[in-house]
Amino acid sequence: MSLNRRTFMAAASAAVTALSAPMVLAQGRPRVVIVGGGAGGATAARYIAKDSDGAIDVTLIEPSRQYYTCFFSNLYLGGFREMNSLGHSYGGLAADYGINVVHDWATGVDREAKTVALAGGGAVPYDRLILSPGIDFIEGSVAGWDLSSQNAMPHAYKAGSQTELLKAQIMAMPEGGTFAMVAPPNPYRCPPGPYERVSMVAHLLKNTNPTAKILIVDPKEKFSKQALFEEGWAKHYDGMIERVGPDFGGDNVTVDANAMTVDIDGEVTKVDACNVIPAMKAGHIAEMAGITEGNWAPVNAADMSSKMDENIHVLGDACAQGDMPKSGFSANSQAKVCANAVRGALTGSTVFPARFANTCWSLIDTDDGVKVGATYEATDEKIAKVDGFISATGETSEVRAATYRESVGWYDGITSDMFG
């Protein structure tokens, strides 16, 4: 083979790579901690376990041992998917690639020392930190609502117990009752979510309660697949459903756990269930750790490294990343991303350019899946936009059909993808 210019750049890239691992190595296997085991870090977890075949020494903090997946969850409520069926143990990664899983919280991150405190005592070092901790709430967000009143009106944003206890007022509901969401302003975690949430609680109450109401209560001018939930609202759950916009109070909201009541811009409603989802920010591991601006945590498009410190990355909906939209599929996304670039720079193996692609599908009622997504690029300023897609209004039931079909086979995928 003659060696042209191109041929001797490739051969000396893979010579300096040949050199440059074994430097690494030597000091010991490079340690990475990641820092929660969501669609972020525990797909984070696994690619850089599997493909490093074990040069890496990975270290998972997660402290729940069982994970309850926060996409499909709406799906529960509406009787569409048992509970059970979106818990994920975390035990495939620990046997099948060696992932030291340790549950238990990150209380805080010292990045002069490199090492992630434990709620249990000690001290876990690190050459590299992925945090993918989710989202958590503002205070004060919603005006007579913090966490103690939770039980009473729950958020069911993080998926588990809340959403089994959303379910269980649902149907506790008397005859003709009310079920009040206050829906988040923007930026938050899924932004179809809670319209697709509106349509399970529809989808239930249609067989359970059907002379119920539900209210709407929302800070935002428009939100994802507007057309598209209206539409099927309309088809469906004709006269069931109300949405109150800012231009109609929707921004000015006050609820009172005790009373069960929801007061919009001076009007008090009597509600009988009551699902409040406030603003939201980064988990709060990422602030303990110095990197977050304003409420989340910029990063590095290329990598998903964090703007103020080269040895961590974020991951998902912690991350303030451009484009994308908070979701599931971006994590796992976002997480091959950085598993490649982690694994690069600790062990000198290639890094191809970061790719990004998220699709977000939802359920309006049986059968009838539609859908929104995107590809994206890595650019100096962020993750940006190359192109998208999003499901037609007046589609045919074959075509709504055929995209619920399509939303179940990505749940498999995707959870395969997270745990093996």
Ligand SMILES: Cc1cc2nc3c(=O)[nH]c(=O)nc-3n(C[C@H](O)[C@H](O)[C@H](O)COP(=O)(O)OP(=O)(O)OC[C@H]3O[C@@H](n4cnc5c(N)ncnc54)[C@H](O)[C@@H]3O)c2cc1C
Contents of the next structure:
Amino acid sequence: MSLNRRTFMAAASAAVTALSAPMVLAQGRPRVVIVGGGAGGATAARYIAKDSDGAIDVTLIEPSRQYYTCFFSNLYLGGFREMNSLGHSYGGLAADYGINVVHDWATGVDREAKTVALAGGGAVPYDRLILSPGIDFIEGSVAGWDLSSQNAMPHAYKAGSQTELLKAQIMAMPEGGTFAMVAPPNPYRCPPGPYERVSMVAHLLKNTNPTAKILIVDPKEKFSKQALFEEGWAKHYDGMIERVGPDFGGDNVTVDANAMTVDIDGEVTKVDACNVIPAMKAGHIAEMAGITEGNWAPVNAADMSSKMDENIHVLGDACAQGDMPKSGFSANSQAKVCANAVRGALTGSTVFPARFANTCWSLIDTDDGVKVGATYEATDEKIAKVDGFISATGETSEVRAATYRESVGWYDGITSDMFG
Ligand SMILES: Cc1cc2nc3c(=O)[nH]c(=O)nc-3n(C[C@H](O)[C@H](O)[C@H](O)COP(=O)(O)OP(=O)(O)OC[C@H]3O[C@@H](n4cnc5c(N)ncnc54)[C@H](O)[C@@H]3O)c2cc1C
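Given the form predicted alone above, what does the protein look like in the form predicted together with the ligand?
After this comes the whole thing, all chains and molecules, with the earlier chain placed first.
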């Protein structure tokens, strides 16, 4: 059965017993609270408000007034985008969809009382809670680095001022200087992200400081789209990039933010800019809600509900869901499945079988774009991959330029899907 606001109200007064959600009638409009206005949370908020046509009361809790996308933030580093082109406000979600946007931090979840506490005081009640807080960092996962080092050695893995700081530090490198990146262990936000970043930093340095060097210190044996990146680096940035994997000590690294050094297996290198991307875990609020196991929040694939609390759903980077990478595309796709399921549970509207998709594009140099993607379905165990594709090495420049254009179209599409 599908209900919009008018039919819901009419049905409510005429035939109470005919409705599949009597709790709704007892308490007025059901309340959905969403924590985190990023790729997962903003999408879920918009879809629930839009598709329920006023039948559900939607509150979005997000501290920032402007959301800067991590997606395409590497292109800002490379000089292909301006920072303000990555910023999006919440005005449309409030004005066009009636979403109650609260600019505050969620500081706790009382699962018994079904309320979310706010840093500014007070508690917001919910019937269903959706958490999409993204990632936080595991302190000490890179020896010598903690959050107090982030101004000297930025992570730039949450976009905005960190990304601007990293770019300023790269631009300030002396001629022939060294940029180092400490890459994260799996699983982490955006598998090709660090390597697209290296490509964009190389592009920037090729134009501004062509004798500079890039050193990647990586604890992983292999990484996403490795053959495509390595081919591109040899073609565009020959001799500029060196990667030290675990065989040569990439998994035994200590940094010193005061001395600006990187110690790899006992060998100390002085660097001029250093991007430390630490190991990651679910945004802290998921842990505070008591729905994490290890570093992530396990969910049921069919509706993204927490395995520990059926009234809480977890989206995006914070959840442990199965085969999907931690990407904005994935979070957006999961949000639509979740929005449909939550609306169905609260208003009795039709719930469609869960289907998910993801594509991750990366830019290697001007008009040289590559991609990897897959489709997924919900099984009892997890979100399971159905089939996938990846760009081939040796593609023509026309194909690569078309892939880049496709990524620009995707950026415009996903940001309007999130913010209206
Ligand atoms: C360099 C880089 C490049 C990337 N490129 C791509 C790409 O090309 N394509 C792609 O699909 N993905 C890309 N990603 C990944 C993508 O950005 C993330 O996977 C995606 O943003 C995850 O969405 P999310 O909703 O889980 O978290 P986010 O989008 O990070 O949103 C989380 C929100 O929650 C808020 N929040 C956190 N805690 C609280 C709290 N306690 N109370 C209230 N609000 C809170 C935060 O302020 C934030 O706005 C990239 C990431 C990086 C770092």
